[in-house]
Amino acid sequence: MSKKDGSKDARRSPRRRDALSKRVIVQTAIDILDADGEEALTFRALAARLSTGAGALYHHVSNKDQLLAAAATNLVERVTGPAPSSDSSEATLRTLMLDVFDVIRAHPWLGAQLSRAPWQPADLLIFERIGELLAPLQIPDEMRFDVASAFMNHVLGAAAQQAAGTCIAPNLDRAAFLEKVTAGWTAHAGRDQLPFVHEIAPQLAHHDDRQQFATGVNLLLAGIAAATHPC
């Protein structure tokens, strides 16, 4: 072996000796996505992080789309599992919705993934769990799909909003960015044309996204109560 070849070997990352599993690959992908975003997730970067070759990765995951879907499913599975049996379906549904919101906010790339492909397994897991928790609430069968869709659309709307915020202002101070948005709102038209917008504009910069999401969940639950137990 030449000295030159030896120096190349010295620069190579040591190959991993333990078995490579899909679970390890997906968790490592999540770590990359959380740290550096979707653009940083490449099979080359993943292979380097795992000290393996790209071929070993393709044995478990065919392409980046499949990897993103698997990463999203992994996170969603963590918040859609069974709840304590002592909780009511309504309380459990409220908790589920807020847990989904929290996991989307904790992993900025997840919102984009959920909202771009709503037929993927992660979205179906959320939808299935919502439907399961609606079953004991005495909703007429012909309404269950519409009601479940309303909850799911609430999730997807929040996911899209979180994704948009990450893309538009990934490194800006949130309040400062929203102050600029507020200025744009009020500059668009006068109070006589957009009275409601001008009225609520001061609240925008300091509003709580999670509280707004929770308010939406409560309104949906109140609607169920009104529909199933009319006065």
Contents of the next structure:
Protein chains: 2
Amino acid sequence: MSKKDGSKDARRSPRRRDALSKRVIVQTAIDILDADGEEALTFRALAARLSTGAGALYHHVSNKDQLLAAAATNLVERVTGPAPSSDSSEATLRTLMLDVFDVIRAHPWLGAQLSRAPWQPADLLIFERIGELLAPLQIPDEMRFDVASAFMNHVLGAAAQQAAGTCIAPNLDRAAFLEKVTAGWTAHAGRDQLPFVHEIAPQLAHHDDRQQFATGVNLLLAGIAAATHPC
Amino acid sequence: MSKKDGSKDARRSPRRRDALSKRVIVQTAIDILDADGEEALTFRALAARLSTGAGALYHHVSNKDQLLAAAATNLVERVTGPAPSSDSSEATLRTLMLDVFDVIRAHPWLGAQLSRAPWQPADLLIFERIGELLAPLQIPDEMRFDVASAFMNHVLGAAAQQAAGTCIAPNLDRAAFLEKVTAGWTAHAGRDQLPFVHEIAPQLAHHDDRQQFATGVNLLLAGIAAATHPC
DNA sequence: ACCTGAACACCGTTCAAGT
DNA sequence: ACCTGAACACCGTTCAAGT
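The form predicted alone done, now the form predicted in complex with another copy of the chain:
Following is the full complex, with the preceding chain placed first.
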């Protein structure tokens, strides 16, 4: 019953020497996201890693949404870069789509972020490049927007799936995860309720996401060809 | 400085008369989600609406994720119903896709839910119907899964966009929202950085989401036709 | 068995106080 | 101007106590 004193034992930490900046904050956020996943990124954890207080971060980013958006933009800019080679733009578009897929797969939280807020700059950047590479493809003007949107939907769909895959089962290997998914299917409804799903299930194990994504891209490209000069 | 008594003034509420059930909990959750959006659904609000304690809900749903999944399944089942007419399955597939689009548009939180957890039963139901309606379309066996996945990506992409549209600007009308989006575009990068986006921007105002979605579906269908019997 | 509601363990965000 | 870290206003979830 002593120590009723006002002077706290713990003195304040010394002040940071090097200035904080949006750049280092965003980069550190990416590091945390990559290393420990989406749920590990809290302002407290981020502040601790940067040896500062949580409130300090708000001098450089206005809130968590903006921080995540900035992190996503940072990564996406790496694949929407200076751009085109001299390939036919159909091939370049295919390459862009696969580059986007690859960066999402390498950073699963990015998939969640892109599909959570599809109007954010990172998504716009992707959409922009898609539109640019579509330009030389002889698409009727009134269809350009719709076609670009279809490609974007393909990206967003794949993003959602990548995010979910690693979110549900962060530490399971691929086989175990798929095992779990198919088990869940059977649980919700018997084989007779979901015949197609059960027919497909065995293929999941030796199944290549990336190849599947590429097949979808080819389907869209074939659709354009068919629509623009039908036989 | 009186009333140091242990007996609290507020006595416990009387017990519910009618039993709680998963069914009424899920339906009430849907009501809240439809009326006031995703952020309005908390266990406290839900419990209050049902005149019970928050803890009671856990006797019927295991957690919030499962509750949202159940709500989504409930709505999706309405459009994946008993199924097919006698139409050609290409037309039936188109109809399914548009029905799914419509239910997502009518319940924007559903779009968020479907794309947040693409392995949940509600998504599987959609995937199942897609696969079934694809069956008669002469698709090589090894492509069936990939093609179904492309259609599913189209749904998930549209789901993400619908969710974002009403999440960012719940009370803005369409024109004001699009105004805001395009303003954000220009803010992030000048006209010269995003030429395609700025070219497209004016079209946004008088732009039909549903029609755009349908065009994407047609593109995929045309792609199938081209892939299965090229000219 | 089911319900009640306070308590717990977290969040993002704010803000007075320091430098 | 920027940083600090406690405080605030919320969450989802748990659990002892009631019926």
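Predicted model only: the values in this text are computed from it and were never measured. C-alpha atoms forming the largest set that superposes within 1.5 Å between two forms make up the rigid core. Residue numbers count along the first chain shown, from 1.
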*For residue 52, state whether the C-alpha moves by 2 Å or more between these two forms after rigid core superposition.*
yes
*Once you line up the core, how about residue 201: does its CA shift reach 2 Å between these two forms?*
yes
